[in-house]
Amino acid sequence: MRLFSIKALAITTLTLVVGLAQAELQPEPIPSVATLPAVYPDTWLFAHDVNFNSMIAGKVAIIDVAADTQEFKGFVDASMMASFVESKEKPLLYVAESFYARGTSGERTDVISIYDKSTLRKVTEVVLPKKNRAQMVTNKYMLNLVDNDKYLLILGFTPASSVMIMDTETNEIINEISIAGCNLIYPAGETGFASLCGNGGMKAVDFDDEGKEISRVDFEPFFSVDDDPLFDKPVYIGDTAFFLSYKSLVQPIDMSTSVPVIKSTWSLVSEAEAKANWRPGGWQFAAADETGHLYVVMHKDGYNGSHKFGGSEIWVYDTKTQQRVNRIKLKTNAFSIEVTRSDTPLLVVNTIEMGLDIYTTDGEFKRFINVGDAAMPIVLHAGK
């Protein structure tokens, strides 16, 4: 018995390398690159993974995510607390990261990569010289594109912070404006930006040309840092701004013009809900679509520190009537979202678990899309 079980494994091992020996694949030829469309379909969203486990190999990673399979298209570096835009007007992706000499210590060197949207090979590398760039944990706000991407704004810290102007046609560094007591950059009119400030306040300021500062205006504070602030990663929606606070107040600010216009708050939440300590939360933790419509995380019984831990919930509203059309109860719990540009728009949710959760704008779940081996793509971006 055990001698022809012994013969049958023989005769099924030859047939099967028999088998494989005819249906051997042909070898692929080398090199086998493949190429992305210089303008991504509307479904594509970048993920940038800051990589808290190894900060060196931070990534934004490319997604398809009306895709069921191979979702994942490519990536770009994103070195050391980096920040990332993409370029409308053309084909190129915008990097502002740092290096060490020896990996994680030695001599810095901070730069702007570039990379072509086709191939995602570096197209060069600006040097920034006095090696300020400010790092910190990512979002939207550190790196902004302003006049039809003629000039790239790169947020500096020294600890004192500034804004670097680059202008795109020379790659040059053509000026360093001062913004100290104030941080982020927030587009404002064609060439203008503006910031908030540790006052309560917000610091707007206007450059020529030749990124010559032209003016500057101060205003007084119309938010309280203490009792109220405001999160820092507003959501546009037209030339409009909206800043969420802490306690579930709107404020939006018209950015139309390089002097911002400061408009009356809303509330996110009825009395009860109030009561109830229903709260924004999170890191991305607000979007918009084409329509107009404003779709914020949110989370019961907040307290001072629950901002941080995302929520259970993304509530929608209409910013027009400033009224509240839907409320999504998540599969899993939301730290970051986006909403895409397409035609019938996706609701990206990155979860507690650093996984994408896909919706549509109504609510229902589509699918769940792992991002490669990416540690935490906590900021997403939807395509252009």
Given for the second form:
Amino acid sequence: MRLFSIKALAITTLTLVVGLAQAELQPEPIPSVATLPAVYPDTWLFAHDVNFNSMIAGKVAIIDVAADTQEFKGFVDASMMASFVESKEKPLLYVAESFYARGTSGERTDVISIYDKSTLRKVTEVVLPKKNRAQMVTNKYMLNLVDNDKYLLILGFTPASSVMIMDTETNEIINEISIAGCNLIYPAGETGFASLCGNGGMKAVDFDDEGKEISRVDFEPFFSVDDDPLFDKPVYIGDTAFFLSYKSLVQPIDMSTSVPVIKSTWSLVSEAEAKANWRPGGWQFAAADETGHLYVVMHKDGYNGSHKFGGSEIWVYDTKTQQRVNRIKLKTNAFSIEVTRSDTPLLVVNTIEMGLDIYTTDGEFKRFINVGDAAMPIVLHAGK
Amino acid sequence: MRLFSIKALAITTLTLVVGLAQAELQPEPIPSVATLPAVYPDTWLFAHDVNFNSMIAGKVAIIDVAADTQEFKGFVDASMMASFVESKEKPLLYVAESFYARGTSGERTDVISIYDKSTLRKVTEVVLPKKNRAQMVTNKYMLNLVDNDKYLLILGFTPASSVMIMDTETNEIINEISIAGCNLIYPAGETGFASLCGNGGMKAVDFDDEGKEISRVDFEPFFSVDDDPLFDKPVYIGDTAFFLSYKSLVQPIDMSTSVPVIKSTWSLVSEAEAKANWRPGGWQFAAADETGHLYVVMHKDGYNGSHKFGGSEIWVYDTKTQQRVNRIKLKTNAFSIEVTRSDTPLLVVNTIEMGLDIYTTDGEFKRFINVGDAAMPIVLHAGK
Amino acid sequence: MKLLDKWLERGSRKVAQNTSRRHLLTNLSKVMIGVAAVPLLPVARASEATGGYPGVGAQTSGLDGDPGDPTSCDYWRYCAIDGFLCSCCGGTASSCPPGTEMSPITWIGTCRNPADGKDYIISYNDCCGKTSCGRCLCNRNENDKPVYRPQSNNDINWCLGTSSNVYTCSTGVVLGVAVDG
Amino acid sequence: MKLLDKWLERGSRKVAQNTSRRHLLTNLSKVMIGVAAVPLLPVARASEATGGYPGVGAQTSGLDGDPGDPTSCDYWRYCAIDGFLCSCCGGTASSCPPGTEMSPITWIGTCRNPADGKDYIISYNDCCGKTSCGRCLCNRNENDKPVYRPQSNNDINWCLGTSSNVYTCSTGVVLGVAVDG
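Please supply the coordinates for the form predicted together with a further copy of the same chain, as a counterpart to the form predicted on its own shown previously.
Let us now look at the entire complex, which starts with that chain.
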């Protein structure tokens, strides 16, 4: 009896299906591989999955954060605490990464892998002969293009720290400059860069067409690493790098010339907020939009050691007036954030659950995007 | 007021802590690396994490499934759909794996990596010159030791299928035998092996001291691949391989000689159970204990395509009487199972949530063991 | 009548793996056939809740007569697929993500298109040469046979004949209508 | 009094990251100081529920005066650790898993031992040469400084001076009592 009724109903359903029948689908071509435009739309973003659970198999995913369909555009591999930078001038992507002949052992090879933006195929690779590429939980200041993308600056760390200079026309490493006692690469001037130093000072180096050092300035300590260190991940707004401290200080540094200018500090928090220990924190915990607004992930009840855990709110500042203009309460706590450079900018939040929550810059939640079931996309690069 | 009470309470607490003070901890040696016994206790098991999300970074974890502390003993890497086998005669572990010079691209190298059981350091590696190692979602019949571990048999698949023979004394590949039309390696006799074939038949090959083929038997088809295929993952009880079919048939094959003997079939299910479509399924969905009991993961309402999804129960059979002797209802559905060879055997279940639930063989739940936050330990090898 | 049974079977299978938000018909099948206790896909953790994958935007192939969502495990072409859906990875149901290479050697399934009720031959070409995509892991096994019949098996790494054999994701390419329907 | 404040601060930090099933004192601190809204560790998904890690057996170091569970993120030595706990990976709090190599170069933290109230210098030697362990991912940052002071930073891959630089897991080795207590 039961069987009978099943079939009767099924026949009805089948008839319905047949009633909707179309022309037969045509055979599809094999092989078929998708491509991307050479110039990416401005809502596309690079989400770097550091893949802690399998660090030799990281990736940089390309995601249209404005899309409700086909949001995942493709990816390039990024092995073993890789770092990444997009070229604005050329249709190229650069990945600094390391390989071992047997996956996790054997001979090490450090390379700059260069990808074509349209095909995402490797165009070439440049071997770093000293195998001294810095391996750190990645951030935006380990691999940088300067001078209209003519030079690629590559951080070395063995733990001796240095900056390698690659000419992007010849793809040759033309020099390596020691930055002993200091670390990271903050572009300054046309061909210069600055690094923060362990004594609370700063070093600034400029180089010539052949990568030779032409000037070096060591700044006296201007902050206390012990009492209130500046985070090593500033946000650039125009030529000004906004460094933030563990305890909410803002330290702007003018990077328009190869000898940076340290500007006056201001605070992200009121006295009451400071008392409640509202502090910035997370991984890539700050970002900026094109209007000069600074977005900072904030947490309450901060303490010695809370500076990498992210936060429940994003506070937005007008860097000109140094006033907070908005306070966004998040659905899920933020770990890293980024703002797209599109006409209608979008605020991209990598949450502590390691997925992307997309908001308007006013804090209206738009959509959730999964970067991968085991992905840890903790560094986000807005398309240039 | 509030602050005051906090400090007052804290002082009390601190006093308490000081009251418990011990002698100072002494400096500990650097470096310090743990080692394992050369002969593993019989409650240890090898859990192969195939790591679908990052296949070039799989591993084989060594786990004491009887332990409530220090259950995770260590691991060896296993790259790109690797296969694994433990030597019983020598203190060695064998991993068949593949590498690319640049992680996922560049030159391919296929190797047998050989590890010392005590140090888990690579003793040596044997390169497979034809780079034709079979890459499949791994199972126990892609890499096998025969003749008291004198020969290692390695499955090749390009998609031409073959068996490579490595002499474990010299670590040389001494021959490669085609098994065209058939697949996998089921040890048979002292130096022989059988393979199931696409026509529903079987091939059996025997080889001599130099790896040369000395006999080959092609069995006529004895089951229907179209209507009710035998799963490719049998369970050995003594010299008998118990193959199971999608629809619950048991096909024992006597593997005691290099020309296997196909025995009479029986069924896992009653007529009523067959009607309810109780069927075996999962990945490594069957196992055996030392008493000759066969454990099978079963699911109800089976259908065309349900054979890899695991099941909610494990049915236990006495293979001599061909009767079911127990029916274990699981906390969480099983995907793969194994039974240890210890005096008090333990039933190890890799659940569909990809963690290990440990039961007694009577079905009493003992403990849960996490193999890794992103691990997919779908193949389990009881220690030999 | 045999065909009808098969069709029903197919319907129930879909329900087992995916509680679809878009396929009313399969939900009907569920009620009709009463399939409920079939274990979920081990690898479908992310898709258990909705049938689609959270954080993955729905798609259409854009072809007339090709119903369903190529980013959903219950899309009709995927009746014997095993792996990450290329549709979720920068490709489509029938094309590979940028920078990967489509394997010329593959396994074949037969799936019924609910739009025209016809059985199509589907070629499950793997895309190769980058690390695992990591989105939309999907496993369905209609007519999947063990590895001793490789051309009908989805456990094999079909990245064969490609410059790299590292597996990235899987497509389901329409080859044509099955002659034996 | 400064020390006392520090001690309290430490207590609250522990609560923020680990709702411990074994540390009553830290739970007291929680009530006292009222820390509740501090965000959870991004990487501590698995440990959110219990403070320990589900599916990982508790341990002791076996040393007198070394309280707590080396497989728990709130173990006192781990006050500035970042990575997979070697105790969960076949090693211990102070030794590497079999087959890995302990890095001779490292970063240093100062953690207070609740048993004797003394501050110890802890050396966070990484273990290297196998893939990521994948168990007990733990991140604590007491006195952690940015990478421009590398010897006090836990974001750097300290697999330096080893035959392979691939990171497997992290230890917390006691070097001695801190002189400036």
